[in-house]
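The chain that follows stands alone, in the form predicted alone, written as structure tokens.
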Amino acid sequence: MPFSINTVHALVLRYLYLYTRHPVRLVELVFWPLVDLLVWGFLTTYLQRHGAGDFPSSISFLIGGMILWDVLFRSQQGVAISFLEDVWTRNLLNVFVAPVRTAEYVGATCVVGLLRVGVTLVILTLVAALAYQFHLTSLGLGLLPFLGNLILFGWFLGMISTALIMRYGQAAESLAWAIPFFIQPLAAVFYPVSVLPSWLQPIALTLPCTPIFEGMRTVLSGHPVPWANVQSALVLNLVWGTLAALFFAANLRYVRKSGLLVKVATQ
């Protein structure tokens, strides 16, 4: 059976009917976001007022790092979430029992999450310009390189998420959030690699969206575009994506053969 683009679509569909059913699904698309960039926010235009700190004086690292951060996690969260919506609709089985591909699957909730940013990314964009005067097309020509690479490594740690999910179970659900903090201290996110402690580093630097984060500060300090961060992260995401999709496709095969598929879906 080819792969779907109608079947894709129809998934899509009805991940997006949960949020009209269900409204208050939004707010967490916008509360948390919003929350993060107020106070970072807040706490970059105290230390410009205090002069602490090396910042340009229309824009700030902190909040530059907050918003591609955002980008990441939400990306990860539309692949791990939509599989956690099935699970809590007793529909999982559903899903896996009818004539879907888990390529189409996980398209679907990968395209869930690319819509997740783009609604989160909007309001972050709009809020940043209006209350810190900083704007992301700051970043020039890198913008959609940047967000591309992010919000690849994002589907992937989603994928991933997923897996060990469906691996361990309802113990395992926290997981859809944590994942992607495991990973923050070291993604150079707010501060350069080069403040991690020199064995921490080789790790750092194996992590797609570190070079992005590097190559946001040497854009915002007014340097062109790094595109050799760009392409370092394109080669890390391939191997990751590769590692990724394996380790899904192990975990359901897995699961399908053990029966911990049907115990995860009726829990």
Given for the second form:
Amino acid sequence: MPFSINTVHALVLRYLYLYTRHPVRLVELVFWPLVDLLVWGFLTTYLQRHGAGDFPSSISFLIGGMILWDVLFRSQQGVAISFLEDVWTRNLLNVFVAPVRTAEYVGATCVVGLLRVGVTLVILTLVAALAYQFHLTSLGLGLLPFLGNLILFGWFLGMISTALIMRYGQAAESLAWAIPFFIQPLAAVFYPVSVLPSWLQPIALTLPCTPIFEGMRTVLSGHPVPWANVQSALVLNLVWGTLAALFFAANLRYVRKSGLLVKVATQ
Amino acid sequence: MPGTTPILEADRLVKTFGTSTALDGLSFTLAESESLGLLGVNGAGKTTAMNLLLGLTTPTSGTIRIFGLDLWKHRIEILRQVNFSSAYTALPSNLLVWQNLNVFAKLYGVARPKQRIEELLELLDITHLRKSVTGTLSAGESTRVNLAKALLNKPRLLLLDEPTASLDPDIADRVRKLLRKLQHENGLSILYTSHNMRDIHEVCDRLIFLHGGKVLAEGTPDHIAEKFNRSSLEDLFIGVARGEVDAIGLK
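Alright, leaving the form predicted alone aside, put up the form predicted together with its partner chain.
Following is the full complex, with the preceding chain placed first.
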């Protein structure tokens, strides 16, 4: 069998044990997103009170952008941090000498990413609704494809982060946190692509998350779901997914050839 | 008694890292129920050989066949029947012992994981550690838990990288006796690296002495020391480390 669900289940179980044994790990999933939400939420409240014209009706973009950005970020973190957990606990060799296919290992980290997104999303959605009357469901039918595309892109960024950490070792582990923020200025999370200088706009449009954030603003402005944006995101995700898989595989081949895999695993 | 069927066949393994050659044409076989030691000073190529055999590193040239199958073409199939323990790896320190063993039992597709875990905890005399946090174990306890993990899938081939390093003599003796028992009762084949001559004498039927990535000598521990006119294997080891012995014998 080329892909074993049982193997993925076993690997996910290891992360579940970790999170349930150490509630402090759950705090990490809740604390930072909540801090972000509070900052952006109060900023939104302030701007709504002191803004002018149609400013108040559109300002919920900030909260929506923050929540959707967190979906992408937690998804990426699920993949990259799961790999780092194995490095930090010197368990990576045990996993790599077990009958685990690369696709199963990556698949398990993606499932962990999905679970992390689930926990964070539920909490942020509730707090945003209760504290700021921002309802994520106001994204309507677009909500699921928006979330799906962001989760996919998060996985692919996670694979790229993991590949770089494998290749450059623990010195590169800050990339696990930094990579999403490299793209954030171009991702149109809090402002439209049109704000960017004209030469940066084509680059921004190569990111699958850009049409999603643009689409979110369209829906929150009272327009129907821009399905063309969802379609663009999906096509871009296919391209990014293929490139991320090739990049991961090439790096895995390289670290096996150069002996870096063992170094990363035992350092 | 070791059988004659080769479980593991390494053929002309070469591994270079840039301009340095870590292994230079290593060939050997390991038979069913045989215990083979890889001995050598630091940098001799033992760990590189182990990493190649585990599929963690790809060889520059040469082939590895395990259970008659090419390692790189049948990696998953082979790894299901192999296991590994090293003094230099650990199970996740933040999980309980039974949680770690349960994860690996599932990864290796063990049929009745709970039953198998209990059997191994008893065999290794660590039943009381079942609910201990792995990171709080002593070196001796940790080694026995690692061994439990390495025996979960009833491997046909066990690769051990200095498994008794940092153990006190009592625990090290228990580990050696257990390995011998498993080898004789279950037909387990063992590939063993160690700097501990007592380990090598007690556990290994045969020995490959590596030096500079090449085979310096091969045979039983006593035969090898004798071949180089040394009083013991330890004496030979020191001689090689100090450059008093080369591939021909005495300098």
